[in-house]
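We begin with a single chain expressed as structure tokens, specifically the form predicted on its own.
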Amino acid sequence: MGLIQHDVIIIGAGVAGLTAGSILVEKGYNVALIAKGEPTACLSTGCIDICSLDHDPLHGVSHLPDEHPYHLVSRAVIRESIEKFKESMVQMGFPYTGSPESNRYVLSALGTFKTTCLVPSTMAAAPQDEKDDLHIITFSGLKDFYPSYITARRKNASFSTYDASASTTMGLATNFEREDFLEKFLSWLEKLNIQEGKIAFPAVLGLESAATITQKIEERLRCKVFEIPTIPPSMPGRRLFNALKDYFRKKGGMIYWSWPVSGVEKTKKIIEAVTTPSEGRPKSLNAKVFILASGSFVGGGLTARRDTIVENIFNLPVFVPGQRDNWFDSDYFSLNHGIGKAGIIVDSSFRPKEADWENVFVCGGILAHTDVLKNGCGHGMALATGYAVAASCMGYIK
């Protein structure tokens, strides 16, 4: 059996994951992320939702009940986790505006407001009000987003339609890093002498170079320009998961992708490795420090079963929100379903409560009493407990 020593293994790619890898490396630790597949932060807007509860998220956050794992930080360290994120995405040629003391809106493709607190550039420009006239620009045979839904709700609002030679959403954003591509669009919006202040696209404008590309746009017609999150998959959430990869693995941090664990080698209270599969026979991947960060049901860190709910690397103990009939709201939609707040229940170090493991620390969504949806607090969660458990891994190897 092979033998990969490293300081510390993270299991899980998402936003916290990556966050608590990149401070662990900056800081000098040997760091190796495991993934077994992209995170769910590729089907997310690409906003950093901190909490919804208030017009300040920060004060929204005190709002939450006393079980929710924002409580286990405190409020300096959700703004150096929220710094840190804003300069580590501006070196990555990605940057975010925004501020953990005021939330915000971006307009959805259904033509709603949606409460975020930090987006990225290309979205900084999306009306905060119905008073904005818009013009709208959509692509032929583009699916999940129809400007039509926009348009009913918003009197000041048009849209002309583009035929781009793709019609998905990754597709369109591949010919937008083509300088020829963007060329001829530019040439043709410019025919269109588009009157209202503002131009939407869905959000296709680019992969890496989004920010600069909405830039080209605004300097050509001299108009405010933004982008509308689509339904997923969704290229904003797929370039913040890009750069918060990019910069770990820029910092020193190494990756090993779909190689899901499946076994864990332990002594007494401590883990000492995790195995995956490879050609031949299985490799082991040694460390002092494990972090759990495997996101809830969507990213695979838990499985609900007809009468319980497990997590899948450690068997650490799971919070249940009760019987099964008390999982789900009878109304789909509904922000109250019991699952919400399922997950792992950590202590103030966020090392698992009632686990025998001393060496396992857990962050983002897969700890329990989140709510992340009926709460807004997915990516802003994930950021500032990444961030603690960094520090609480670094204090457990000193």
Given for the second form:
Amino acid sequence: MGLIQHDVIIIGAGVAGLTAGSILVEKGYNVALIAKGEPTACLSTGCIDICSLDHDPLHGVSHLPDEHPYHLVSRAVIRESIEKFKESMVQMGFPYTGSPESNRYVLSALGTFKTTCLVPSTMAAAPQDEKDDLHIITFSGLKDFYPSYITARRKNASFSTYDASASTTMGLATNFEREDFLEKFLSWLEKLNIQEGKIAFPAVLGLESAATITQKIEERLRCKVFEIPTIPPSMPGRRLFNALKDYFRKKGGMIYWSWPVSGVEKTKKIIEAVTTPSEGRPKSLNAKVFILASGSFVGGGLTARRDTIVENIFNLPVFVPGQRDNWFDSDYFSLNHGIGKAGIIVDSSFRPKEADWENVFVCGGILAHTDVLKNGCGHGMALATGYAVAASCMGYIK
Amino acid sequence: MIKTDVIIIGGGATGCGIARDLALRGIPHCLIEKGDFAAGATGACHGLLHSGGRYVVSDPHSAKECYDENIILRRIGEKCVEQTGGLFVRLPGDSKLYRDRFLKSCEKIGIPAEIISSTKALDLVPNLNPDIEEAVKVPDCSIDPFRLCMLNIISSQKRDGIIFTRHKVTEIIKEHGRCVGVKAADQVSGELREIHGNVIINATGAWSHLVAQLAGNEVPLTLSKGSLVITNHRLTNMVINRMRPSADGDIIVPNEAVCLAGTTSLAVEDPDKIRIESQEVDTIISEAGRMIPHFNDTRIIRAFSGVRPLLKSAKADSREITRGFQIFNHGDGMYSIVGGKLTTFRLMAEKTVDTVMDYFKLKKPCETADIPLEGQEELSGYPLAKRLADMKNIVCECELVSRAEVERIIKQTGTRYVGDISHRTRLGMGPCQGGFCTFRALGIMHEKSIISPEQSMNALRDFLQRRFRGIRFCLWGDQLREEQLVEYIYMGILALEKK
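Right, the form predicted on its own is done, so what does the form predicted in complex with the partner chain look like?
Entire complex below, previous chain first.
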């Protein structure tokens, strides 16, 4: 038995866990979030994909197979979760553009269009067709961005290179946070005398103040500016994570970092505490309710073994998409890999099916049948299920 | 049109060895390879420089050849052979009788073989299964097959040998019943080159029956597929063999930062249509795991198959077919060299070139066993200190390959293939298997205007599809996590279309 009794403990600091946590904290519950490390959100584009199967994402959701966890929440809940998210991001100074009524594009680092729904304001001006003239700014030595991938596809695009003596996106973003660097850069940019209507940057325009930096460049150059998401480490992903995390803490939530769960304390139907190794004896945290938002494979919620797939915290029953041979399709690009369906099957209140526990709720990427890449529902599904799980928990605690 | 004396088809170890031998004997020659060097069985093997122990019971003649060549290669290729030593470990239940025959035969042939206790064996290789009965120590070594090919080619290039990689022979030109030349298509531009010569040597391994057919000739071949897995790190510093008649998964070879384990043996028909199966991967892992238990939980980064070109035999089990080789004189100016092993490539080259010298009625003897391989200093691996010197501009984080190194290879070879860069630098050979660095390498290639960005998009798709074939059957644990991340990068972030 631990010393501290929480109402809710959330496992995982990704979009789903932090969303559920913020709502519960705002409703007055005592919430602690434990995390092994940073979430996969940090690796993401920072964009919120709701469902890319249709131009109208909510319409797209209705095309999803019956087992998809989106069907456990109503359209109204999806809308509410998006509204809630947008409000909190405004409060954190990292506003998002877009609405769940229609999808939009961001320009990828290969010059293709990535379908998404909500984008950080730094990507709001991304072209939606082939028409816009673009001028791309890149940085000498930056290893994760090659503008010629884009200029090859877009006839009306050109680029210039700035020497910022940093070769990583993180290094550049840190530079952009410095006023003197930004000033020097802006005067260089002005001298370029760019004729094109829009200026594109790899997503390195700062870490905390990206929205303001983008705005500042727009005002000085008097043209539209947008960022292009890069491969990890991704600044927009990290900004999203920071904003969600800070929001949760600002509302009174507590986060224990580097807190890998090594065991659970339980009675017949109830999980009482989770424990982590520490010097001397294990530490434990008690709660009335546990929310599992530990992500899929990359996040570390699931582990694939040679012959099966296991859930790492509570050893919940996992939906395994057949034998290992069926986990992947032979065509890499088919997006029809069985593994995308692996995860935890839950009931209508997000409790794991066929498990003994009545105080465990599951949300986000660890849910079964999500097929996140195929359906283009990354982060959107996490927001909606995180939001819905918070409601289920409140119902249970009452 | 190019005129030369000898045309070599095939850039595996045998073809490259023949080029070196001809160069040292002063015979003008031209080597044509449809892919990169070591693209066939040479590059798809363990990289084991056999002591001969593996064949000492079943095929003493091949074993003797292996041991003699092992000594020669250690001498001439000091910098490209890793003198690991090898153990044949006997597990509980493995026949003691086989061990006795093994030792007797080693003694007869002259292969040094020393029995050591399991305690001593575990001192040498701490990861070994503590239950082993005993081990026999033999002079097995590991060798980098790609580097070996390159080193042989250097000797040829220094003496005006003409080398065409990425050129596929599409036609063998015959006049009055004799082979007088070949037409080869540049695999990039499609351009046809005509090369004339007096002798054509077919050193195309598993494809030799197909190349011989172009001239209306036949090569009796049995193709046997062998599969291997690569671990994320080195689990042993010595070659580990199982003390029993050849079977699946009985060899583990340390090579640079990784270990290779295999093999399997399955008869196949078409060398271009082979695929690995997850069952093979499981078999190799559990068999290798009997010798080194840690194999069962170690990260496998890739699995691959190669095709052994064996001399045709009535034997049903391809393991029983001799690893010996044979030169076929087709009587029309074409010679095919078939069979053999990576370990005996130099000897195969020597015998082939002897045949050519007889044809030309020239006397100069072979010197390949006496002169050390040229260029070893530059090609002797890529020391860590050198790799770490340019940390800021690392393009491949797994294998620490810098941007400057990638640019150097692009400049040197003018290559349009990421694979050529990988072979020469180890780019993309680490745990992420090129997931991050290929996007970068192709970006650099079109920055240098070697390829158009359209070509790089195709290359990216092609690379991912190919990469996937190598890792598909090793996807669990951390390798599956890595794969999911890479898939997210290309599909989720970069929105790469299927085409």
